[in-house]
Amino acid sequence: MPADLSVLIGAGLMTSALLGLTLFLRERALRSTRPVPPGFQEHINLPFDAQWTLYHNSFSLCSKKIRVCLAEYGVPYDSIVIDLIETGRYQNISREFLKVNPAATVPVLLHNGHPIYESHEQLGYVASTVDEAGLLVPQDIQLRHVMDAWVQKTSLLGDDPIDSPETTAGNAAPGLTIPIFASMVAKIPTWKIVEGLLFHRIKQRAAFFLLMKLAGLQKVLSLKPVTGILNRSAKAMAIHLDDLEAQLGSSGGPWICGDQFTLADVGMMVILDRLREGDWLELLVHQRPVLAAYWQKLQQRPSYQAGCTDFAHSLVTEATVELTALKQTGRWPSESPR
């Protein structure tokens, strides 16, 4: 090869990788992600057609809460879908939505074009602008502490909660989801999860998705660090059960704060909700009976629908049958829970 042909070629080469790099650096910038303050932004107005306005995931624990919370109240609202890697792509990374997040998490609420961030400010923040009646809201003092404890009970906090189990039942939920993450993105395509290791703002996160989808389901079910985080979060998960279970008997029941069904409730629902579609209800609810008769008075709300079962995803769906499969034909791995 002719060497000016050569310098031609490797020019044109650094020339490409260049802008190639710079096109990613722009991308990034435009695509970067940062923490966001919880609760109603007044400052921040954005663009709405209703009054109500939900950006939401049909898998999310968090998009689930909300929704009951607004079937709860009747409060009709605008939805707006948003994908995660888990439910077929990063939608929650894209330009569009960082406009709605810069934290890219799901859900937010609108209120008139006003953000609310995270979802235990979400429901305080409905139930105290609609809620005049105290509908989910109990007007004794003290029972509204036991509501408010239980609220902070259900919610998942800070950005790794696989690492607090102990912290919250919301908290205990993510390690037990982990094999439904597994089972779903084995059908999501490799180079949509490699996204994430590039824009998104927890890394880890990313590519442990990448992880699961090379590994296979099975073999992630068989990884020590999983049946490690598999056997806390169900012991943990157990504990904040065993607590629920005692709290509903010196309520009285049907609820955790007695004859009202409270915002307490709500956050629960989904809980519960999340066990079935992992397949953790024989272990975690049905050999507890004062629980298991709970879950069927939440699953007989005409929120449960609205706010779960209309919103069930394909591959979740999937994900339930084929984890109930692995357990009935033995091929569930023996250190892990089940």
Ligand SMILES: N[C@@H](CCC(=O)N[C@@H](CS)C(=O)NCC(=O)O)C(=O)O
Contents of the next structure:
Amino acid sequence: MPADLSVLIGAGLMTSALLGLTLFLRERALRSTRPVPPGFQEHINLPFDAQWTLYHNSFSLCSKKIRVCLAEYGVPYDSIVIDLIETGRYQNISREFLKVNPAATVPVLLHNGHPIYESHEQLGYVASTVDEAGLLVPQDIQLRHVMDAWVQKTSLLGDDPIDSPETTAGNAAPGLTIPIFASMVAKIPTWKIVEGLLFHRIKQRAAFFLLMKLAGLQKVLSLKPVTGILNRSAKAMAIHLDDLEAQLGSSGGPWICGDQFTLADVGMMVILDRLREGDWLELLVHQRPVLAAYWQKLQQRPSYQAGCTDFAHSLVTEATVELTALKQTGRWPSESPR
Ligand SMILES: N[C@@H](CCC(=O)N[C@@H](CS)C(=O)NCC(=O)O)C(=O)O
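Got the form predicted on its own; any chance of the form predicted together with this ligand too?
All chains and molecules follow, beginning with the one already shown.
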């Protein structure tokens, strides 16, 4: 090859690489992410058409919680569905959504254009705004403390959802969701997951999804670190559910605070629904009779349909079928987490 041609090719490659890097850095700057403070953000004004706007995902646990809450109150809202990687694409790290939540998570509730971050904060905010009559919030101060404690116990707290399942039942749920994630992500193209590695604030989340995609469901379920997380999360969840069984017994039921359905039951409903989706009910719920009866009653509430089943995602439905089949053929779980 003539010397001046190879110089030309080299220069062309260098220019393309520099152009690629510039475009990547520009895009990364436009999609910069950061943690956000919890609660109502009075100083932030976002475009809105209705008094309440909900940015949410059909599968996300925290999104279900606020949908159920709004349904209980009969509060109408503008619904904006945001995809997460498990439901098809990283829409939560798009430039548009990062203007709504620079932390790149759902749900985000807007009240007259002001965002409220963190789903447990959203429950409290909605109640304090629309619930003068105390429909979902006990008037009795002792019961109010019980409710607050259980809203906390059903919350998903912190940045690493898998790290501390002992903290709350909400934090024990993501670990138990891994099998569903693995099944869902098998149907998502790899390049879409790689987008998360480039732009997601928490790279290990994207890296974990890529690992699940590359390994496949059955392999994922046999990996030692994964079985470790599953066992630890299931053990922690079993303890949270023992507490709940005891609370339902001492309150006299049918709800956590006795005869009043409260925000605490909203939080618990979606966790139990997650256990249904992951085919964990037999192991964790059916053997606790009071809890099993409670779960039956929860499913009869119209808000369960409005917040959970009306949003059933086909990839989740398929995942549940797949996991049930794996269990029935004895291929999973290899050991009982209890
Ligand atoms: N503590 C937050 C948790 C928010 C959160 O982590 N949401 C998940 C779905 S449940 C999410 O948006 N994940 C997207 C991602 O990490 O890419 C809350 O309660 O709102």
